[in-house]
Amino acid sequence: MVPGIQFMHTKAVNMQKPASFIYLDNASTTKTDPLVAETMIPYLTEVYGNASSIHQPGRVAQVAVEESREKIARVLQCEVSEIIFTSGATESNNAAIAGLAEKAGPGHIITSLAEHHAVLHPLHELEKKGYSCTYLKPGPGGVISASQVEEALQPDTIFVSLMLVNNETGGITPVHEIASLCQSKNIPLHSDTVQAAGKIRWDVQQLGVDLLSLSSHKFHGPKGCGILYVKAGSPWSPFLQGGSQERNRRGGTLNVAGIAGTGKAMEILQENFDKNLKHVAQLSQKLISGLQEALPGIVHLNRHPDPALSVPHIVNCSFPLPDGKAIDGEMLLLNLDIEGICVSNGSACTSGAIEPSHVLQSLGLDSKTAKSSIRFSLSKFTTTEEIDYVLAALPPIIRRMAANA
């Protein structure tokens, strides 16, 4: 027994080990919807023409690309010409940042410490080239306020880049308020909206952004296909050169099957949206309540205290212990994997060692507590039985690890 910690007995639930695994790492990637896979098959087998070719197979492929572009534009409430297909959100983020920087020339950029590395790393490279960056410290849940942005503005600020939903905490930044501020100053705003798709209702008209990034595999579409929205008239230069594809804005042979799947996945997002959101919210609350009841005083939720400022799909927990100790997050991850439960924690570096999350550290967590954190991320495919299994399996693991800490 750990001094200062009183554990409660877990309620009796079905503890039968799953036949395969319980997947609660949807913030990393999602299961491809069967209807999406079905949509893609013809473009992997029969309709394999290059969408840039003028012969019939190429024209058929191009039709599929444009139909998907129209589906996505309808959901995002933008013009079809404002949609650029990419290889994923990493490319979309890099393209957005590099394109804005190239067009404006060296100047000042505003972002936050809690951004994804696909935003932070390109900005670090720009700093080496003479650009300056302000990295705002996020509030609870990784949220940035419009007032923080306003205070950070400088006469030479050339653009702002802030995510809509934080990928580790689920915190929702009021991007629409920040967009209004940026519009009043004639400063472009880019938003990484990867974790927002299917989790909150929004479109580009509501957000008011100039550029945004999306990745298909985060909303039950295929891997290797992303979206970059660039509002018409935005001061942006193309990133990838070498071809005239995408109206000369992104060179490279189009991933027709992936694009077809992305269009279908975006279309499916709108079906049963409220039902799916309610389902995930109920399971999320069940998970949180169950952990707090079974492990009182040891579970720390890394999220915004206001439920309205967090998506229910992401539940990030730390397990600090008395005397400055904490559960070993890497060992916890491995123990859960043995039980067939798939979650994630800190980002892996090239050596394979688990490093503390830069997001959680930006929220003020010390290194040990940040390393003890795990992220549960749910989807419409998550079941009540899976959450019951986690609530039966996790507390005994925590108790055992705490006793040996």
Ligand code: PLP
Second form
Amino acid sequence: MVPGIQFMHTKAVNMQKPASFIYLDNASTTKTDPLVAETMIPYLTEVYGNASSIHQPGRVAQVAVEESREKIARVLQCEVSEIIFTSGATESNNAAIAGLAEKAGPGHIITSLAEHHAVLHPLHELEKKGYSCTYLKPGPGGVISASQVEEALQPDTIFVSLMLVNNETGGITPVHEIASLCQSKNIPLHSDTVQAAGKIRWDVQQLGVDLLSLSSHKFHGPKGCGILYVKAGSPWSPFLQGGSQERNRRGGTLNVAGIAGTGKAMEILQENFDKNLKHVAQLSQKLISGLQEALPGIVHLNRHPDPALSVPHIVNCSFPLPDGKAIDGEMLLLNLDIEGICVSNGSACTSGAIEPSHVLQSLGLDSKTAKSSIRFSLSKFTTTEEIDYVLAALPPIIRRMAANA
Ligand code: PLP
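Follow the form predicted on its own with the form predicted together with the ligand, if you could.
The complete assembly is shown below, putting the previous chain first.
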């Protein structure tokens, strides 16, 4: 069990230092809701039947799968037959893209430079096979407009893939407007909605997409379980070939415990939705104003200026310094870790070198400023005391690093 946070005194920031950690990396993964874990346990212990088996334990497992599918379909406002369980959003995105491309054959695809690698990398593979892609340059916060998509359309555009909420900046793309445009041109639209679950209110009817991807662990569900929604009649062919599971649309033995946990997590998401959102918005605002007050002119927010176009859960900031210098984000992350604060940055380690975030670079940040960025991501479990602690711990670290830069 993850230890509860207890507090002890520390001189460094003259605050109560957490004995375990302050978790502000919820865009990477979230704490499994205890009620979700409780729901899963029987399927990891007594009910271990294969959901495809016709004997009793298999049938009990299958009931759990179908009950979860119903819960999810109710929240997403779709048919149960339109839900396919996967191993996570990486698989859902790969399956969505490969399946749309396979069905249409080589043609033109529209996406954005700010998509997750689980969208960008499969598209790069398609380019090697003769498909062409337009990578739209996002506006502030990683947001793409319907007019950008309209301008990029070509006679042979076969589909569009755009995320609803950006995982690094929290920017909200008006996917419903893009969906109306795509519908009018009869072009399928896939959306990576991973970071939107529980952050803004939406369902597939309101969004109007043909396919979408979700990952359970991003909304307090288990890791290794995802959802691919495929609207009935969409021009899509299955990706993972194997057994006849999921109506022949995704081979592989079903992760019954994960699926049961996903349904529960989705159900819990709807409870206290507004209360949780308000809680996160208040803490996020406290964090932003606290940082701006403590570090005037040093902290730069990487988000859309219109709060209506950002989820409050994600606060991404860079720390550029005069003379073209910048705080080293990797060092900052480690310093925060020493203080018990868990955050992340968008940098990826490629061949031993730290690469700045492709999302922040697509927003026009130079590589130094992009490398100086860190992302705080909050959840319903984040507390005021934790934000107070961060506001006490972070500014002295930044000042010390700035003095030595
Ligand atoms: N899409 C987005 C926007 C994400 O943030 C992530 C995870 O970080 C993924 C896809 C991939 O999800 P998973 O790692 O659960 O497969």
